[in-house]
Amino acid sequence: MIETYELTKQFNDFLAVDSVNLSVGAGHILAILGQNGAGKTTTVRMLTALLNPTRGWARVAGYDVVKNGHDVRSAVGVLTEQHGLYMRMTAVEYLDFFGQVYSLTASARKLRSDHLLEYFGLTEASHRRIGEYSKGMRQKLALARAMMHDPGVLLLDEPTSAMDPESARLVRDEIARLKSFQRTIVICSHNLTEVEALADQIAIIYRGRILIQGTLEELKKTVLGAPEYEIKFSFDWDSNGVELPKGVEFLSRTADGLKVRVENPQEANPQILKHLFAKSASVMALQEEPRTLEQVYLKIMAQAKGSENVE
C-alpha cells in the first residue's frame, strides 16, 4: 500500500528528507520517529502528493504520487499537526463540506458524520462553533475528517496530541481497529508508549536519513543486543556450580538469583531450567528483563549524535 525507493526532497541548500526507502502492506501500522525536524513531516507530504520529491519515488495505495496526484489525496485520509479546522462552522458543517470534497452522496454524508461524531464523543457539541473548541476536542474533529471518506490509507502526525488520557486511549482503539480492516497506517509520534503498543514496524529517522527500522523485536535486538534474563530464587542458593549452556553468557550474581543475557532464549532457558532443577534449585521465576522502545531510541540518537562528532 505504501512503497517509497530513495524518496528525497531538498529545499535550496536544505536536504530533508534524503533517501527514504519504506515498504508498508495492507493492515500494517508504521511509525515513524525522530526529532521536530527531523524529516517526518516532509516525508508525510510527498506520501500525501502535497509535495513532489526531488527524486526517488513513491507510490500509495498503487498511485505514483507525482503521476497520479489526485488518486493518491483521494485514497488517504491525513492528520497533520495544522489541522486546517474552519473555526466559525460547527463540527456538522465542516464534517459535510469534507464529505463533499470527496464526493460523497448526502445520505453517505450525513450517515459518516453522525457515525464519527458519536464515536469521538462530539454529538452534544456538533452544533457549536470549532473556535469555542478544546484542543483535545479539535485533535478529534481532525481526526474524525481524516477518516470521513473511510480511506485505505492513514496518516497521522502525532494523533493524540492535546488528548486526555481518555480521549487518547479512544482513539488508540479506533487506530488498532482501523487497522484490522487491512487498512494502512503510517503514524509520526513522539509518543514511544503509544507507539509500542500499536506499531508493526518503525522507522527512527535522523537529519532526513532512516537510520534503523524493523519490528519493535528486531529493533530490540540489533540495538542493544541479546536479551536479559533474571533468575530468583526462593531462598539464598550457592550458584557457583551452574553451568551455562552455550549461547548463555553470565552477567552477575547475588545470594538468591543470577542474571544472564541468551542469545536464543527458545532453546537455551529449558536448558538452564534443566540444570537448576537437577542440582536442586528452588527456582522461583525466570523473568526477561524489560527492554522499552525509548532505550532503542536514546541509544540510536546519542550513536547519531555521537557519528556526527567524530566526523
Second form
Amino acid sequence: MIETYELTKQFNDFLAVDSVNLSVGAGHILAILGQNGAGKTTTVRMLTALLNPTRGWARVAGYDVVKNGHDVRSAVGVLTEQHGLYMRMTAVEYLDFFGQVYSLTASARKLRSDHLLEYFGLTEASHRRIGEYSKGMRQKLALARAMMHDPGVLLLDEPTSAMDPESARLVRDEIARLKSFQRTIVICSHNLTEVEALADQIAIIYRGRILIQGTLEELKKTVLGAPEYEIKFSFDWDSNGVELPKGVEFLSRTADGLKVRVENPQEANPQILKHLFAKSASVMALQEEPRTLEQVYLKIMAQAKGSENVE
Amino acid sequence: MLSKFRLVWLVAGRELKDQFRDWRVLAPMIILILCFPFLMNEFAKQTVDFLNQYQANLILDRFVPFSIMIIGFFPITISLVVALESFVGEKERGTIEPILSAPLDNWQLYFGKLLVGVATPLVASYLSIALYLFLVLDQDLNMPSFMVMVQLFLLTTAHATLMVSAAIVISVQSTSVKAANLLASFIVIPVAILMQGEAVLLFWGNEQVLWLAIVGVMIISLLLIRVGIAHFQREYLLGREIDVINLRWIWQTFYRNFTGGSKSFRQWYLGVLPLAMRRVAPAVLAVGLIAFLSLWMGYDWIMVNVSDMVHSASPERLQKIESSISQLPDLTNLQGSISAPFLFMNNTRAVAFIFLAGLFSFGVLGILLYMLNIGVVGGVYALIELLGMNPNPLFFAGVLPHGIFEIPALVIGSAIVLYMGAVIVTPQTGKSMGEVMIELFADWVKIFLGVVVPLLAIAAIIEAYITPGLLISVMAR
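Next up, can you give the form predicted together with its partner chain of this protein, since the form predicted on its own came first?
The complete assembly is shown below, putting the previous chain first.
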C-alpha cells in the first residue's frame, strides 16, 4: 500500500516534485509516465526513503518514509534506473549478498535465488561474472534482486527496457502474477503498450506535477472525450437524415457508414442499433474507434507545453 | 546487537572480495609489500656503513624504528585509493542506489566501508614491516625495544585510521572519483608533515611525547569517523551530480547567517549576536574550566621540573637570576616601545591562529594552543614563587587590569573553536557539510568582530597605558 499527500521535493531552486498525491492499494499497479527529468525517479526515491520530502508525507507498506526509513526499505523492492550490479560477482553471489542484507536465512536465499534465476533463464549463467552478461541479462538480474526478499511493495523503473520481446513478456507475466498475490506495484516506464497492458492506474507527471491520474478508461474519457464509434453498413444505405438517439453525437460520414461520439455506450449503443434496425439499416458493425494511451499522453503533454507557452 | 554488526561484516566482506578480484588494486600492493622492505634494507645497509665511519651510534639505534614507520606508511598511501573511491566510486559506477535502498543503517554501511578501508592498508603495512624486521634480524642492527615496537605498531594503526577515515569523509562528500583523488592531497600532505614531526620524536627518543602524538592522532581519527557518520546522508550521495563552486550561494548563505535578518547594526548587536553567544555559551563554560586546568598544569609542570634546578642552583647564581628578573621588564622603556596597536595586533593574531589551528582539527589543536597560552601564565606564577618572591602583587598589577578583558576574549575566541568542532561532529539534519561550515564560519566572524575584537582593543589600551604604571609602582615597593 502506498499513500502520499502533497509530496514535494525541492533541490535548492529546483522544484523536482510538486504536491504529488497518490494512493495505490494492495494488488494494484500504478504506472507513472513522464518525460526524462519529470520527477519520476525523485518520487520513487522518496518512496524508498532515500530522499526526504521537502513538504508533504508518504506512507509505504504502512510506514512513514521519514520516520521509519529502515522499515520502508525492508518492505520495498526497487529496480533502479541504473542496474547497480557488482560486475566482479556472479549472479548467485549477488543475489545471496542481497538476500543476506534483507536477513533471509541461508535456505530461503538458496530457494529464492534458484527460483528467480530459473524463472528469468539465468541458471546457466549463474556462476559467470556479471560483467560478462548482456544488457538484457543484467536487467533481469537486477529485477531478480528487487524481488529477492519477496517484498510487499515493488518500485520498478523501466522494468523491461533493454529486454528482448520474449524476456519482456516474461517480466510482464511475473508482474501480473505478483499483482494477483496482492503486491503493490509502481512502474515508471516509457513503454506505453506495456503500461496499457499492466496498469490499473496511470499518472502522468510533468515538471514535478501530476497532470492527470486515473484508470486508462478514465484518462481516455477525460483527455480524448467520450468514446467514438464507427457504424458500418453492409451495402450502400442512405444514412442521410437518420435521427440518432439522445446522447449520440454525429461526427462524420465515412465511405460505408457513420462516425459518432457516444456519451454512455452501455445505454446508448443498444438504442442506436434498435433505431437503425427499425429503419431497416443493414448494420454490419458497430465498433469503437481504437484510442491508445499514446494519444492520451501526447495530448496531455501538448496541452501542458501549450499552456506553459501561453504563460 | 550482534546481528547489526553482521551486516557491517557483510558489507565489508563484499568490498574485500571485490578488491581481491581486482588486479589493479592487488598488484601494486603486493609489489609494494615485497619490494619496499628490501629497498629500505639496502638503504639501511648503506646508511649504517656511512654512519659507522663517524661512530654515530645514537642515530643508528634510531634508524630501524624510523625505517619501520616509513615502511608502514607507504602501503597506506597506496591503499588510500580504495577508501577514496568507497562511496563516490560506487556512485559513479551506479551501484550505490541498490545498496542505499537496502535496509542497512548509515553506520552499518559506513563502518563496513571503513573496516575494509583500514584493514587492507594495515595488513599490507604489517606484512611489509614483518618482512623488514626479518631482514633486519639478518644484520648487525639493534632491534627496537618492545615498547618502541608497540608504539610503532600503534602509530602505523593510527596513521591508517586517520588517513582512511579522512579519505572516506572525502569519498562521501565528493561528487566524482577525480575530485576525491585531488582532495587526497589534503590527507597525504598533512600526514607527511605529521610524520616528519614523529620522526623527530623517534630520533629524539622521547617515548612520552610519542605516546601523546599517538593519542592525538587517534583522537583526530575518531573525530573524523564521527564527522563522516554525522554528515553521511543518502540524499546527498544521490542528489549531487556536479562539482560546481557556487560562489553566489556561498555568499548568500554566509550573509544570511551573519546578518540574521537584522536591518540595522543595533538590531544585529542586540539581537543576532547574543543569539550566537547563547549557542557558544556551553563551550565558553567548558573552555573556562579548561583555563583553570591549564593554569594548574603550567604551575605544576614548573614546580615539578624546575624546582630541583632552582634548589640546586648556587646562591650566587640564584641572586643573579633574581636580579635579572627584577630588571627584566624595563618598564620605563616598555611603555614607549610596546604600543596598544602592537599589543592588539599580537593578541588578535593569537586568537585567529587558534581558530585556524582548530579549523583543521575539530578544535583540538586550537584548544591545545589555548591551553599553552594559559599554561604559560601558571608557569610564570610558579617560577616567581620558586624564586622566593610573592607573585600575587605582580599578577594583580601586571595581569589583572588588562586580563579582565583579554582573558575573556581569549576564552570566547577559543570557545567558538570548540563549539565549531562539536557542531561539525554532530549530525545536522537537512544540511550539507558545506552549509554547516559556512554557518559556523558566520558565527565565528560574528563573535570575533562583535565581542573578541572590542575586548582585545580595550585590553591593549589598558596593557599599553595603565598596566606598566601599576607594575612600576608595585615593583618599586
